[in-house]
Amino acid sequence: MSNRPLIEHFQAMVRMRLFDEICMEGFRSREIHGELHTGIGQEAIAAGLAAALASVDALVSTHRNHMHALAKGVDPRALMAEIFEKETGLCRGRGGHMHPFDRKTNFSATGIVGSSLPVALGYAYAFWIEEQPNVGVAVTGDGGTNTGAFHECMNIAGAWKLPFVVVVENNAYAISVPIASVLATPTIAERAAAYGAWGRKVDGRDVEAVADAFAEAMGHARSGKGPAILEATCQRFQGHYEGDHDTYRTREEKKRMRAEDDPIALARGKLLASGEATEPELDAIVGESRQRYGAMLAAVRADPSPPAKEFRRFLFVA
C-alpha cells in the first residue's frame, strides 16, 4: 500500500499538468519542433507511480512521457531544456520531446508504439541475472497492448518470472481508433492470467487507487513472483498530438470528460470534503507551482541551443 498523503499526490499532479501546459506554449511559439504529445488528463497515473519506484528501478515510457519522467525523479529543469532542444537538456537537446534519456534515474522513452516493453524487459532480465531486487517498468497505451511485442515480452517474463511490470494507460483511443472496436476481451488486465502474471484494472482518475495497485504490482515483481499488468483507465483531454484535429471524438464527449474525469479536480474535491486541506492551501500549491515552472521556463529560454555546425555530432552514422 502507498503511504503518500493525498495532498502530496495533488501537488505532484498540479506540477505535471503545469509542465505539460508550458510545453504546449513552447509548441505554439515554435520553440519545440515536431509532434508534441501531452498527458493532460492522465496525471493521476504518473503521480501514482512515484512512491513505489526506487531510483534503481528502470522505467521506460512512450511518446507521451513527460509526466512519467517527473514521477521517476528526472530533474524537471533538465527535462524541460531537452524538450525545448537546449544544450542544457538531458541529451543536450538531441533527444527532444520524443526520446529523453536519463542514466542517473534509469529513465528512457521511445516513440515507437509498444516498444517500451522490450526495452524494460531487457532491464528486468539484467536485474534477474545479476540477482538485483530491481524492477523493469514499461508504460504503454491501450494501442500498444495489441502489438506482437506485448505478447512476446509478457510470455518470456512469465516463463522466467522476471521482475517486470507493465502499466497500461487505457485512455480508450489508440490515436483515433476506439479501443472497444479492437479489443477481444472486456479488459486488458485479464490477459495477465495467460502469462502467469499478476493483473488488475483500476480507475486511473483516482491517484490513491493507482498508487496502491502499483505498489502491490511492484511488490509482486520485486519478490520474485514474476510479471504484472496494471491497467489504468483514464481520459486524454488533448488530441493525440498538438495540432491533431481530434474529430474522432465529439465535442460533447470532450466537454464531459473535462467536467467529470479531471483527476486533479477529483483529488481537490476529496481533500476538501475530508477536511485534509482548505481552498487557500490548495490554491497556494497551484500558485507556488505556477511560479516555479514559470521561472524555470524563463531560464530554459535563455539557455543556448545546439550550434548548427554540430548537427552531425553524436550520430552513429554520418
The other form holds:
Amino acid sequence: MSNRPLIEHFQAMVRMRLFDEICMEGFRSREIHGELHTGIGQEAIAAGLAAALASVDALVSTHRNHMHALAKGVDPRALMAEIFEKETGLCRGRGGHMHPFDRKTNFSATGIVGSSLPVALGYAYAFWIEEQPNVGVAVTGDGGTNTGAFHECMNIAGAWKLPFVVVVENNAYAISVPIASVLATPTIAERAAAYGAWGRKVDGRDVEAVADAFAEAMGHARSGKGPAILEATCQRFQGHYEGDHDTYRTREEKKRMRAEDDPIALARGKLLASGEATEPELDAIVGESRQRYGAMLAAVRADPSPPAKEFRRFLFVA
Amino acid sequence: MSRNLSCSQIVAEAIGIEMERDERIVVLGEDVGAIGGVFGATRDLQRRFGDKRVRDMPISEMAFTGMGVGLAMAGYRPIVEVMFADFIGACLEQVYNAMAKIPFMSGGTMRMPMVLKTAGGCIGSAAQHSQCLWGLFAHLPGMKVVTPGSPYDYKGLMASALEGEDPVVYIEHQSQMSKKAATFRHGAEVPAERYTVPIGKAAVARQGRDLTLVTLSACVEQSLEAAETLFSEHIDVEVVDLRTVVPMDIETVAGSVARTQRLLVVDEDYLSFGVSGEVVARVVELLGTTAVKQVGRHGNPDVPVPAAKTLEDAVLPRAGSIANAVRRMAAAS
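Structure of the form predicted in complex with its partner chain (previous: the form predicted alone):
Full complex below, order starting with the chain above.
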C-alpha cells in the first residue's frame, strides 16, 4: 500500500481548494475571461491519486483538471499562470484552464467530455509495447462514462490487458442531468465485468479510501492484469462552471453537501479524533497554504500576457 | 524504367522504408495487419515489423484515433488508418480537437508527429464510401493535408509526412490504389530508394499557355487526359497539381495564372465552401481582380455521391466533363 499519512493528504487537499479559490477570484475579476470549472468538494479524489502515480505514468484529465494536475506534480506556478492566460503559463497562455499540457509530468487534459480515455489508452499502448510497468490513467466525470469512447477504450484495454486505469469522478450530475437517471446499472464500476477489468466503487470523500483503492487499481494495471475502473463518488460544491445558475439542485441539497460531504472537513475531523494533529497545527497548514498561493497570485498577476502579434505561433513546427 | 508497382504497393513501400529507419513509427487501423489493408497499402508490414507496431484494431475509430494522439505525445510517430475518409465522422473529435490543436494549445511544448491516413474519392460505392473531404480537413486549423495524385508523390509525400513533426492527413484516392504506376501520365517513375516530396509545394504536371487548370488527387490524371484532347482542339492547358492542400502553394498557382489569365479549378470534393473557392480567392487576393480574365470551377455540385452510374457520372469530374468545362470557358472568352 502506497498510502501517505492523512496529514499529508490534508495538506494536499487544502492546497487544491485554495488553488481553485484563487482561480475563482481570477474569474470574478475577469482576469480569467472564459469558462472556469472548479473541483471544490472533489479534492479527496485528486489527492488520493497522488501517492500511486509515478512521474512516468501518464494522466489525462478533463475540463475540471486543476487538482489532477497538482496531484501529478505539475508546477502550480506555471499552472496558475496558464489559467490566468499568461505568457509564463505552462502552455504560454494558448491552452488556458481546460487545456493544460505538461511533458515533464506526462500530464494533459481535454475539454471534451469522454475524450480523455482514448488519449490515455494511447499512452497505455506505448507502455505496453515497451514492456514498461507504467500506466495510462484517464480521469473522467460520470457523464463521460456514457460516451462511446468509454466502451471502445475499455474493450480494447480489456482485450489486450493494457495498463489502463479509468478514474471516474462521479459527482452525481452531468451538468444538470442526475447521473442515476441516465445509467443502466446502479454503479459505473460494475461495468468492469463486461471488459474483464478490475472495478471498484469507493467513497470519494474519503481520501484514504481513494488512495488505497487507486493504489490497488494501479497495482493491478502495472502487473499486466489489464485495465481498472475506479468509481469515486463525490459532490461538486460549485456549479458545473462558475456562473452556473445551478437550479437543478435545491438550496437544501447544496447546504447539506457542504456540511456533510466536505472531504477536507472529514479529514480534519479524523485527524483531530485520532490525535494525529491539533486544531492549531491544521490551521497552520491552511494559513501557510493561503500565504503560498496568495504570493503566487501576486506574482502571476505581474506576468505578461502573450503578445498579440504571436497569435499564429505554434500552429505548426515547420 | 518504371518498376510498375501499384500505388498501394508504393504506399506500403514508403511506410516500410520509414519504419526501417525509425522505430517510433507504429501503424494502427482496421485490417492493416494480417491482410495489409483493404486497399493493400500496409501490405507485409505486420509480417516485417510485428503485431505491436502494426496493429489490427477493433472497429473503434474514436479509441484508436485518440490512441494515436496519446502515442504521439508519448514520443511515437503513429500512422492511424481510417479506412474510408467517410468514416471520419466516427472519430473527428480526436482529429480536430486533439491531434490538430494540441501542438498549438500546448504552446509548442507537445509535438504531434501523427499521420492520419485515409482513402477518399469515388470508386462507385455511393454516398457513404466516396467522399473526398480534404476541404473539410483543410478548413480545420492545425493539420497539414496532403493529397497525392501520382505514384511518385504517394511515396515521397508519405516519407515527408512521417519524418515531419506536424500532424498530417494523408488522403489516398481509392481509384488509384490498384492502378499501376506505368499507366500514369504524370509522376510514373518511382525510384526504389527513399526520397521525399516537400509538403506545401505544388507541381506543374503539364505546361500550357491558354488556361491554368488547378486540381488535385485523381483529378490530376483526369485533367491531363482532358488536356491531351483539348490540345488537339488548339486549347493549350497548363495543369497544376496542388499535391498538398495545407499548406497550399498558391505562389505556383498564381505564377501560372499570371501568364494564362484564365483559371479553372477542378475538384472531386464538394464544390461549395471548399478547395476550389479557396484557390480562386487566394489567386485574386494575390494577383488582384484585373489580372484574371476568367474563373471557373468544376466539382461535385454539393450532392451526396449517388449509387447509379448515370447519376455518379453526372456529379463527378472526369476527363470528358473537365474538357467540356474548359471548352465552355474558351467559348465564352
